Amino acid sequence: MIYLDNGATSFPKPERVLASVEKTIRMGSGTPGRGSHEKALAAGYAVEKARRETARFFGLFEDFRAIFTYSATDALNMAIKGFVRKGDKVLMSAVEHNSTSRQLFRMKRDKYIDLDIVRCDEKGFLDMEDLEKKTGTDTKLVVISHASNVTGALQDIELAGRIVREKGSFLLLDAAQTVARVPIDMGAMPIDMVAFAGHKGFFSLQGVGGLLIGERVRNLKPFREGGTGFDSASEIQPAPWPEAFEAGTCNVPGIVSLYEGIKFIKETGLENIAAEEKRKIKIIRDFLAGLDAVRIYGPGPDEPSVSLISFNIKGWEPEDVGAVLSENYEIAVRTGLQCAPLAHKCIGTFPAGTVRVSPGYFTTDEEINIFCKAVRVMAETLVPVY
C-alpha cells in the first residue's frame, strides 16, 4: 500500500523504533513504580529517561512537567478539565479538532463555562484581531491548534501567545500536527501547555502522547485518579507531579518507542525532516493545481503550513475518491470531516468534507507519482449523475 495518511498516524516507523518495541515486549516489561524487582525498576528507568528527553525536546528543564498520556485527545482532556473551573471564560479557535470542541461545547451546554469562538478565515488562519478583541482580563484559557488538521494552516503562535499573555490568560496549544515538524520551545515561546500525540510526528506507537506544563501553570487538577505506585494508603490522589496525572499502568512499550522516535529526529534533524516533507507536499500541490477539476483548500504555496493538503475533485464525493484510491490503486488517504467539522464550516466543505493527503518523511517520489497519476485519471473522468 502507498501510505499517504501521515496526518493521522505516521508510517512506516524508523527501524530503531521497531527494534526497541520488539525488545521491550520480548524481554518483558514490569510496571514502573510497582515493585522493586528487576523488570519493574528497568521499566521505571526507561520511562524516566523518556520523560527527560521529552521535556528537553520542548525546552523544559524540570522533568516533572512532562506528563505521559494515552494520546493528544487524552492530553487535551487532562489540560482542559484539570485547569478550567466553573464560571471560567474559555476561547477556542474556529478550526479546533473534536478533541477540544466536544468537551468545551458540553461544558458550555452544562453551563459550566462561558465559551466563545475566535474566527478563522477560509484558509484556516486565526483572525488575530478577533482574538485580541475576545480575549479579556476575565479569560481563563485559550485553546488553539498549532496547525489545522484539515487545511494545514500554521498559526502564528508567537503573536497569539503574546495577545493571550497581555490579558493575563493562559494558552493551551494542540500540537498534534506540528510536533517534531515545527520547533516548540516552551522556555522561549508564550505557551503554557502543549498537548501532543506520539504516533504522528514522533514516529511512536499509537497509544502514547503527552502534556507539557509550563511554569505559569500551578493549579492543575488530576483528570484521572487511581494507582500511582506510591503512597498507596492515601484515600485521595497524591499531589506530587508527574505521578498525580499518570494514574494507572503506563504504556511502557509506547513510551520507549517515543524515546527512540525523539532520538531519531534529533539525529536526522527536525529541520531536515520538515524540509523533506515540504518538498514532497510541494510536488503534490503543484500537480493538483494544474488540474482544472481539482480544488485545493487552505494556505497558498507561500503561506505557512504543515505537510498536508485537502482537496476535492469536481463531480466526485470525497468518500468515493478515497474508496477508488484504496481499492483500485492501494493508496491510503483520509476523507470526510477529519474529526474537525468546525474547520470544514470555515472553508465551506461541510458536511461532505474533503480528501486529505499527507506524505511523510519515508514517502518516496515514486509513490507520489503514482498518487498524482491516479488523481489525474479521476479528475478527467466524468461521473454521471442519475
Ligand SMILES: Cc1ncc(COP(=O)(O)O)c(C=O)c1O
Second form
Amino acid sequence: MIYLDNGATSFPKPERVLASVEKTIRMGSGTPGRGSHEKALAAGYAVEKARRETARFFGLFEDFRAIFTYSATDALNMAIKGFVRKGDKVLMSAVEHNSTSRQLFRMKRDKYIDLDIVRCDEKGFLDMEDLEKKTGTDTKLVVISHASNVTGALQDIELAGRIVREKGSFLLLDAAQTVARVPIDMGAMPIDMVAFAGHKGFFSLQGVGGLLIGERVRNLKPFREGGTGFDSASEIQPAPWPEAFEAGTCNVPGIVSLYEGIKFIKETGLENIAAEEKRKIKIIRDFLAGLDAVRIYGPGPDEPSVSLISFNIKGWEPEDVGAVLSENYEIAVRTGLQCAPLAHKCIGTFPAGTVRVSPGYFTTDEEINIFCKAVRVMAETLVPVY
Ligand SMILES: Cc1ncc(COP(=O)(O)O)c(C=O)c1O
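Could you give the coordinates for the form predicted together with this ligand, as opposed to the form predicted alone above?
So here's everything in the complex, that chain up top.
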C-alpha cells in the first residue's frame, strides 16, 4: 500500500513512537493521579513529562497551559464551548473544517451566538481586509485554520492575529494541518489558543491531541466534567489547571507516543521534515501541472502552503479516482469534501469535492512515481471505468 493520506493521519510512525507504545502497553499503565502505587505514579510522571515537552514546543512557559485532549476536534470543542458565552459575537474563516463550523453553526441556529464568516479567496487564503472589517471591538473570538485541509493554503497568522488583537478579540488557531511543520510560538505570536491533533504532524497514536491556552485567556469553562483524581470530595469540577479540563482517564499510551513524536521532530528538525515533505509535493505538483486533463486547486508553487494538493481529473468523479487508485494501484488518497464543505464552496468544488494527495516524511520517491503514473493513466482516459 502506498500511503498518500498524511493530511488525514500520518503513516508510518517513527520507530521510537512504536517502541514507546508497545512498552507502555506491555508493562501496563496505571491511571495518572489515581493511586500511589508504582504504575499510577509512573503514568503520572510520563504524562507530566509530555505536558512539559508539549508546552515548550509551543513556546509556553507554564506546563498547566497544555491540556491533553482526544483529538483536534475535542480541543476545538473545549476551546469554543469553554470560551464563548450566550450573546457573544464569533467569527470563523470561510475554509473551516466541520470540527469548528458545525459547533458554531449549531450555536448560531440556537440563537446562542452571533456568527459571521470571514471571506477567503478561491485558493483558500484569508481575506485580511474582510477580517479587519468584520472584527469589531465586540467580537469575542475568531477561529482560523492555520492551513486549509483542502487546499493547503497557509494563512499569515501573524497578521491575522495582530488584526484580532488590535480589536481586543481572541484568536483560536486550528493547527491540525500545520502542527510540527510550521513553527508556532505562542510566546511570541499573537495567538490565544491552539488546537492540534497528535496523530498528524506529531506522528503519535490516534486518540490524543491538545489545547494550548495562552496567557490572555481566563474564565475558560471546563468542557468535560468528571473524575480528576484529586479533590474528589468536591461536588463540582475543581478549578486548578490542567485537571479542570482533563476529566476522565487520559490516553496514556497516546500521550507517551506524543512525547516520543515531539522528540523525533526536535531531533530530526521541524524545518528538515517540512522541507522534505515540500520536496515531495513539488514533484507531484510539477507532474500534475503537466497533464492537460488535471486541474490543481489552491496556492501556486510559490505561495505559502503545507504539503498537500487538491486536484481533479477532467471527466472523473473524485470518488472514482480514489477508488481506482486504491483498488488497482493500492494507493491511499482522500477524496470528496474532506470534512470541509465550506472550503469547497470557496474554491468552487462543492459538492463533489476533490482528490487530495498528501505525502509524508517517510514517503519514497518511488511511491510518488507510481502515483504519478497512475494519475497519468486516468488523465489520458477521459471516460470513467468501473
Ligand atoms: C483543519 C482540520 N481541523 C480539524 C481536524 C480534526 O482533526 P481530528 O480528526 O484529529 O479531530 C482536521 C482533520 O482532518 C483538520 O484537517
